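Taking the form predicted on its own, here's one chain by itself in structure tokens.
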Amino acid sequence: MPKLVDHEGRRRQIADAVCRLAEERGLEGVTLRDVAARADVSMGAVQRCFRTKDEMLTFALTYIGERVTTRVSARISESPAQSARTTVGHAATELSLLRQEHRAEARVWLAFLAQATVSRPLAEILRANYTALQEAFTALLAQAAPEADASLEARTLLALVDGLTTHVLIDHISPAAALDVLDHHLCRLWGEPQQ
């Protein structure tokens, strides 16, 4: 009797292997052979799930985005009676990938971001993700700071979060210093006194 395979589960297993390899070597170090070995599947299994390396990378990037979105949503739902300001702060903190347990994910994200500058499919996924994030932040900021230009502030916040992640990854600043910068920005946006 043929073995039944959870196709979607296998694709996620392969995406996890892509992410682990990308964290260690960057995307240039991700080969189908190494992905198969890391995922503990055959090359044929990888090729049945993904016709090309680009298709595999595109799926892995989408998978990472879903993981981050799930984590942000969980963080926000942990405190159900939040204000829009608190929600913005929690979401920005989670998106910044500053905590040690998110460092590998941040390295993988940065590898995909670099590759997206020369890969239209990856760039399209990142643009769609950033557009969705900007829209969510714009809606929250319109509630939290009605006097501000919510769209401009949402773009500013996304750029700040990305920049802080990068600076922490290269050890230019510590995660604590990055969180201080983020907190300083949000306090200024809310019109609250600086600490």
Contents of the next structure:
There are 2 protein chains.
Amino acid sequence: MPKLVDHEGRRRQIADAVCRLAEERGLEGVTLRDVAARADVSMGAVQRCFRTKDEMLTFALTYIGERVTTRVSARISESPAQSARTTVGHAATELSLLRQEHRAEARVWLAFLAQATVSRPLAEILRANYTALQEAFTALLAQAAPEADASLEARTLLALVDGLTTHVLIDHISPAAALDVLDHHLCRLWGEPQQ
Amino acid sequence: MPKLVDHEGRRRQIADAVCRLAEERGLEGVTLRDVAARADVSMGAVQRCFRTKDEMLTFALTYIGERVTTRVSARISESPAQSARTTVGHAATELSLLRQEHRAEARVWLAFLAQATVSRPLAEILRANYTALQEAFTALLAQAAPEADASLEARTLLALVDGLTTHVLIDHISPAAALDVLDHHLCRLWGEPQQ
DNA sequence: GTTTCTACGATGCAACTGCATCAGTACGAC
DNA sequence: GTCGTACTGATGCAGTTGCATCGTAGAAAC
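Please give the corresponding structure for the form predicted in complex with another copy of the chain, as opposed to the form predicted on its own shown earlier.
The complete assembly is shown below, putting the previous chain first.
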């Protein structure tokens, strides 16, 4: 057996390059040549890992989806002793990608979101991610606010978080303002008095 | 004075073609040649109307922004006798582009939204639109729910509507489910009992 | 009818795209 | 060592892109 390469590792390395480029120039600015250069591999290597560009983009979206989901899950499970309500707040904040260091992820996500409206494979990956997120939030909300319609509230929260993220990205509102909105929404959800 | 052409009319005609193409293939599928063909003019005519492709896209975004804003405003002013709360509901529903016939507009809007994260001119047009919408909703909400923080609630409503629209576009939720979420949110905002 | 000037549309062009190809490389088994 | 093979990276190619160019057409002014 001759030279063997860590294929999965290389695919991730390339997906990383895709994300960095998508963040800087948008998804249309992602070309095979630039991806290869950014990932410090040859174009041949990229073509060996992914048969087509579409396959590469699909993998990159799956990759970033897993990263976000993992981070949210981690945030949920790392705060086991807290109340369910606090956990919901933390998870939603994490998901809204408001922190500077996750702004890039948000940009990439939005780029894929737009592309998904005209690409079935991408749309299915996105749908799978959202479904998983919604189930997680529904379960959390069922604990945090037993008297509410957990599924409905989960849909509301996901949509609100996505909208806020988008508005922050285009500088319509500041991250702080987005957090305010989120806090306010959660407080009202808990039925607590709002100041 | 030789042959004169209704420039503004032609620009709108071209912008229409841009929107139809963006809806079908996404913004990356919009090329000068295809736009010209779709608008039933020659490429030369397109180049005469817009010096560069960017200028064309910028105009198209402004154009569609005006269309949406106009429709929302019309919806607001055509129901003068109703309560402020009903008006807010109608306006939000109109803005969420949930009806089948406006799905195309939503797709185009999302395409521009993604592009705006890497294009300053587009981002500024979007920001202007959102600012106008937020002011309108703030004013409405101040009437409809005097005890609430109108500005905060307007930001919430806009983000929620945007998120819902996006989720409908990628088929994560149905238009009916989105309407449910919106209704529920508004009912809670009015402090009414939720069934 | 002639002139004059805008608008037109066909064509050209350099750059770039995704993808295919293929001689060469380097690693591991023997 | 040598050999076979999985891998590499340079190159080729057809198609597309945005933009520039330029001769022509056609509507007003006279």
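Each form is matched to the other, and the largest set of C-alpha atoms that superpose within 1.5 Å is called the rigid core. None of these values were measured; they are calculated from a predicted model. Residue numbers count along the first chain shown, from 1.
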### Message
Rigid core superposed, CA of residue 74 - does it shift 2 Å or more between these two forms?
### Response
yes
